[in-house]
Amino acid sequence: MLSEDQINEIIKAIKDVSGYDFSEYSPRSFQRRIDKIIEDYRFDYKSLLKKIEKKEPEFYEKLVADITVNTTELFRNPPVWHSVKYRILPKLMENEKVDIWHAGCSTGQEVYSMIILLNELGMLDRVNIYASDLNTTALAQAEKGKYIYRFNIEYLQNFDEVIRKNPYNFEEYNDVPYSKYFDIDQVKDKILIKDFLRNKAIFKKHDIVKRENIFHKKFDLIMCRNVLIYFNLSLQSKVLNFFYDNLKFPGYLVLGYHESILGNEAIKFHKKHYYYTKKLI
């Protein structure tokens, strides 16, 4: 394991070279994920820093997608979604226009889940879909749509759960097949999400730690699930009042399952079901 000061190395480097910064991650967090790419591509820390300090951007973006936790699934905790369906979208289906972000959209299944949903709902020509993470080959496959059946097969046990089921109403099933959204090739182990979903999401990349917004405008409602937990206390703080800036009135945040506001954010949301709306302060 590498020693404090070692890991501050390895962030100095990263930042100096690519402009990436590390700085305020969990350190459990980034350490882990060193340890792991130590391992993975057999360096030890003096190998690992001068490699880095090649500036070669193949491999510190590379890198970066190592260190960086890319992990999402279609309609991932389904009691989340049924918020986003009964309780979220039905107060934004008046609306003219609605812009919804999805940070830290990793390789895009959460993004999609949503498209799906609000076809379902008959609100898609009038949303607008934007989503960033900051992996730029998690980005290449939220892009094309195209994932491994054998790895997605079970969460479309998830998608019964919130397209077909009704959980206040157990007797209304709706039959929507898969085939409405999804080419599935179980020979080649492949499912490709149909063009017209794949055409509607504006991907770009972003790294949040910046606290950029790139896309010049504020969003009904910003999805930013299990991104938190993976910075420290202070960069949650920034992060959370970054969205809280960005977020029209009234205006709803959806954050992981294992994922709340805490400190002096708390008071500029209120806290409802799985999801959180802005306060006027």
Given for the second form:
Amino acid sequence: MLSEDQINEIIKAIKDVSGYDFSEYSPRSFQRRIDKIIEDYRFDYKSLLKKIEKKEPEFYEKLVADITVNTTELFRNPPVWHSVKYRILPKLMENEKVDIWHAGCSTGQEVYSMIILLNELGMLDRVNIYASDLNTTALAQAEKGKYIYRFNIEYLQNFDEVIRKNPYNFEEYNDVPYSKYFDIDQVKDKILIKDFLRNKAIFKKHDIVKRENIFHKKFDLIMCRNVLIYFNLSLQSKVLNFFYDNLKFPGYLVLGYHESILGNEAIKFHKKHYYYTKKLI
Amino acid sequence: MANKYVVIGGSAGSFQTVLKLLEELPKNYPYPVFLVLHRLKNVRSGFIEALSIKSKLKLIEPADKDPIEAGKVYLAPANYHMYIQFDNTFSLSTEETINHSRPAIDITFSSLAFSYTNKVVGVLLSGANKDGSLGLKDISTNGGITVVQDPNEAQIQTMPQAALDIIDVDKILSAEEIINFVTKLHLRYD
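Instead of the form predicted on its own shown above, give the structure for the form predicted in complex with its partner chain, please.
Now the complete complex, all chains and molecules, led by this one.
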């Protein structure tokens, strides 16, 4: 395991060559990521540092992609999606235009979950969907909407919970077939998102740490799930402020299942069920 | 800051022991207690309620960056790894499973070992995989106290045995002795 000084040297080297700034990441999990990379790449501290200092974009882009975590699911945590379906989207239904941003969209499962839900609610035409991530490999996969079936099959259960069932009325069951949204090829172990869904979102590379609004829009809803957990409290505050400034009013923010807003930013948002709303202050 | 950080890792065959321990832990227990228990991936609710029934201490599934308080029991949330940082806060992560587990016992054990060195008391219970032994080794190396359930007595011995294979632990105890040891820890050390 690397020492804190060694970790800081690596953070500094990455920043110098690439501009990516990991200095305000959560120290313990960041340290573990670097340890894992050293093991996976069969490097040691010195060889990793040297390789970074060679300034090869191909290398440092891969390094940054491997540092960041890309876990995502279709309709992750159905209760959160019930909030989106029954509490957030109905309030936006009257709007002529709705802008939604998936900040840190990873391989895109969450983006497609949203598009499917919007389609079921008959809102898809009026919604602009923007999605961004730091990791270009994950983004490329998000744009393709093609996944390994066996890794995603269990999440079809989430689909049932959110799209087919109604938690407020157990007698309701909408038998929406999977084939409406997915092409599933079990032999090739592939699950492909249907074309009409894939052309909907605008995917762009974006490092949220830099806090730039690359879409030049204000948003009705920002989805940012399990991204802030990798940041320390100070960086979390800055990003939450940035979200606050880029939300419309009313505006909605959805974080990960075990994320909450702490510190000074807590007064800028109302917490309701599994989401936050922008407060006017 | 607490004087001790008690962390318990368990998998298959550990649930009854944990339940009993929670029942026995006294109301004014002076340390924070961390539980990292493997559970089925899609069992997201009901687990903490089941554990809470007889506990005198408050059971919490922490959110990211929540502060740690003595006298509370913290359960690693489903599908998250739980790190303990040296500013006395939690840090959660959704990175890859380790030994097919998220939460992984190794992650919480190791992060506590590096954050709170000789203040850590690590307990590894029954289980069917090898999670926890590397983390317990870190606790041992950093001067903490290591306790492993006697494999002969554990419902499933794989997990405690894996730890005994690589660490010279401080105590090998039966489930009952472990409960006794943890609940009376403050009488012994403070």
